[in-house]
Ligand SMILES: Nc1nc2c(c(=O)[nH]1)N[C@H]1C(S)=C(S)[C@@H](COP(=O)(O)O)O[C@H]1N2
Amino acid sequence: MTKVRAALAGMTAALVAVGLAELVAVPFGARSAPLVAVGGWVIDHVPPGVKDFAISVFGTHDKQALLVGMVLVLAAFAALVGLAARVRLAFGLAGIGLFTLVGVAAALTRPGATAAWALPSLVGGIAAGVLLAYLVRQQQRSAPVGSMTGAEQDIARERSRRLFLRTVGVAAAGGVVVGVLGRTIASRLGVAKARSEVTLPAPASPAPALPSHVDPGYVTSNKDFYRIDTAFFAEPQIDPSTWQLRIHGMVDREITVTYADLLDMPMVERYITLACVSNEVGGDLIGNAKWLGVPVKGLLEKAGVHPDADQVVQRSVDGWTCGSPTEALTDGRDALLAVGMNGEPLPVVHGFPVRMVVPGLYGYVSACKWLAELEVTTFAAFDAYWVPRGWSQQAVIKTESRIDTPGDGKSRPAGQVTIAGVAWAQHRGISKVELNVAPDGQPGQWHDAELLDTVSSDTWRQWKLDWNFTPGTYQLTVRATDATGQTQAEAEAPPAPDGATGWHSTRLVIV
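Mind pulling up that one chain's structure, the form predicted on its own?
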């Protein structure tokens, strides 16, 4: 067996293992499949600096980047397993055993896991071991022997090569088909149908009408809304008919709310801009949507929050947690248990059936998707998911602004050019945006931009400035001032631990 064939044998065995595991995982949920389980474990345990780097480089495609990296590592490991089996079959089987053990351990440590979650990795590992042993022995049986003539040995080698390629091709194709079949069945067994059958009630308090002068980009579509979470290609599939929210902890009475209960309550509809704390200056991890939901304040009042409870921990069905100040959920702002987004039930990737939306707080301390619990406690008693990983316990969204057009490095003909963007300081509001137009490296001057109308202080605010340019290169810099009179910080700081600061600048070439 040549080294190339040995490596291919190992990789084919791994492909079959992963594909078959996807099918076996169907009854238990996609999170029990080894690739998904290991990916989730990596996300939970990767050093904060690596996570920050991934988001800064790949943005909302960070999970795709992780998947590609995992596949490459798996392929390399599988190739080594095949090479080890070439030396001695037991060595290769030991490698497959290690691969299986990693998958089992990752699956069993996922929140909500049962002992049955070990089955996908175990079945996949057994299949991989059987296939690897078959390929190795097949090659040994079909290899030329010393008693053959030279011509007979050449024929035997060619026959062995063809047999190997045929077997590997069939096995690899089977692994892919079985894996795709498993994912397809899982998607059809998901909650898409249940979601399509949800009829959202009319809001008792509708959202204000959009001002006539806002640009279309004022509202972010569900498809384009940014997504940053820890669910690795297997979003929780929650049937709304079985969903419940438990409110407990430092309360006078524990209460449980069903999805039907929630839909029967008076609904509030509001435009609210959410922002990720990982957003770099000038970044796009921010979006504005029309949310429909029930104010969480009323439910907390019904439960009876103890006076010394200063944190409400939101817990997802997949175990993720975030902690919001109790005051932010009870001070009258539109903190919602959201069931709708832009006129439709929440998309699964954005938290269906219920998520939290809290104006003015970064998402990692407020915007729990696939919500299952609200635990009333204190900041001294509990650190939510991101706090031990180096992020602040509390994080109010900072005053920020961004230039959207013209894009950085773009060129425009001499004459009037419209410079435009957005500024945000949720729950405080934006009172002023200034733009510095600096020609050819000169200091430039600050000019007030025109502020477009907005529905409330809980959303971003669009701005624009028309400027007559002569040929040259210009540095454009924007800064915003919120309604409290605080101008955004000039000093540059990274997102960690509580949000990036700095003024966004772009370069414009006038020809």
Contents of the next structure:
Amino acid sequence: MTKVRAALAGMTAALVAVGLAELVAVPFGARSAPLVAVGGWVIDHVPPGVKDFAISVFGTHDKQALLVGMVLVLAAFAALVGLAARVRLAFGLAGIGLFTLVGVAAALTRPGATAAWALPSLVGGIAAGVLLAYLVRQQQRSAPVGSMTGAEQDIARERSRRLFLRTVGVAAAGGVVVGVLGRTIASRLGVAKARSEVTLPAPASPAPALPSHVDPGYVTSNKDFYRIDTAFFAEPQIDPSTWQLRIHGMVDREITVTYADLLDMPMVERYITLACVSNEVGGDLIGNAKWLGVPVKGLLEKAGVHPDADQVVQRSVDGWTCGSPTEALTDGRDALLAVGMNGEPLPVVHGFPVRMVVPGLYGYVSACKWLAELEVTTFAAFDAYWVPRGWSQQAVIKTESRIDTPGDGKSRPAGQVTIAGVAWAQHRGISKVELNVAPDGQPGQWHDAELLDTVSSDTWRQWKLDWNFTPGTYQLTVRATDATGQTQAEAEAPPAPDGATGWHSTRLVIV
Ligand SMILES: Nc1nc2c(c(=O)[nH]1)N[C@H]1C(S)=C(S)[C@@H](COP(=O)(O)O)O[C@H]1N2
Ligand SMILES: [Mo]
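What does the same protein look like in the form predicted in complex with this ligand, given that the last one was the form predicted on its own?
Entire complex below, previous chain first.
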């Protein structure tokens, strides 16, 4: 077998393994498939520095980048496996055994895994081994031999080449087909159907009507809502009929709540703005939705929280954790076990069937999706997922503001231009937004912007300023003051460890 064919044989075997594994994974959930399991493992184990680097380069496309990286590494390794098989088949099979083991180990150690999660990698690995052995034999058998005439050798060589291409082509196509089939069936079998059958109850305490003086962007649609989590190309699929929330730890009595129990409880409906701690100044990892849910306070009271338990850890079915101060869940603010988002059951990517939403805290310390457990504990006793990765145990949302229109670098004709954006300081509220208009090279002046209405201090607040411009280039800078009188920090700080600070600034060209 030529070296090129050997490398191709190895890569085709890997493709078949990965594709078949996706199909075998269907009954156990996509999280048991090797690519997803290894990707999830990598996400949970990358050193914080590497992760920060990846996010700085790829932004919210870091998972796509990881997938591409994994596929490239796998392809390179598979090519080497093929070359090893050319030297001796056993070497190649050992290589396949090794990468099967990696898949099995990753799948078995994922949170929530059962022994059956080994199967996708195992079956895929065996198929890869069989294919590789078949290709090596086929190439040995069809190779021209010394007893042939020159012309016969040419014919044999050509026949062997065609046989190889045909086998590899059929196998590769098969691998892709079963892989796509597996993914398609998995998404159909997922909870989409169960979700569409959920009827949300009417809220006992509905959200306030939207005031007339807000702009359309005040509420973020589910489709446009930012998404951040550690789930790698396979969100947990949780059947609401089997969902349970366990409240345990430092409580008088452990309690378990089912989805039906939850839907029977009086629901509140609230607009709450959720923000990610990773949001850069001027960034868009923030959104405002109408959430429907049960205040968590009542359930914690029912369980009887011990007075010295200052942290409530939320754990998702995929093992992710976050910890909120007990105080923030019991001080009367609308800390919700949410089941609805903008009038629909939670979308799967936003935590179906149940997630937490807590006004005033960043998502990474309060907004657990695919919620499975509340463990009442202390900050001294437990560090949640992001804490050992360099983020603060506790983080209250910082007062921030953003210029949305005109976008940075846009040009407008001279005359009146409306500058607009949002400002937020959830649970404290925004009392003032100022815009600095600075003609190029000159110090600018601060002007009070007009504040649009808001339903509560738990959402962002839209602002705008109409300004008359003469031609030139301008630097616009915004800063907000919260209802406690604190103006947002001017000093620039990166997101880690507890939220970025700085004033958002854009350029406007007036022609
Ligand atoms: N299970 C789980 N829940 C999670 C996360 C996660 O990685 N896993 N990420 C959190 C973070 S960092 C944020 S900012 C919010 C984002 O919620 P969204 O994706 O619905 O906007 O979810 C939080 N809940
Ligand atoms: Mo986040």
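Think of the rigid core as the biggest set of C-alphas that the two forms share within 1.5 Å after superposition. Numbering follows the first chain given and starts at 1. Everything numeric in this text was worked out from a predicted model, so none of it was measured.
* Asked: For this two-part rigid motion, what is the smaller part's turn angle between these two forms, in degrees?
  -> Angle reported for the domain motion between these two forms: 8 degrees.
* Asked: After superposition on the rigid core, what is the displacement of the C-alpha atom of Ala156 between these two forms, in Å?
  -> The shift comes out to 4.0 Å.
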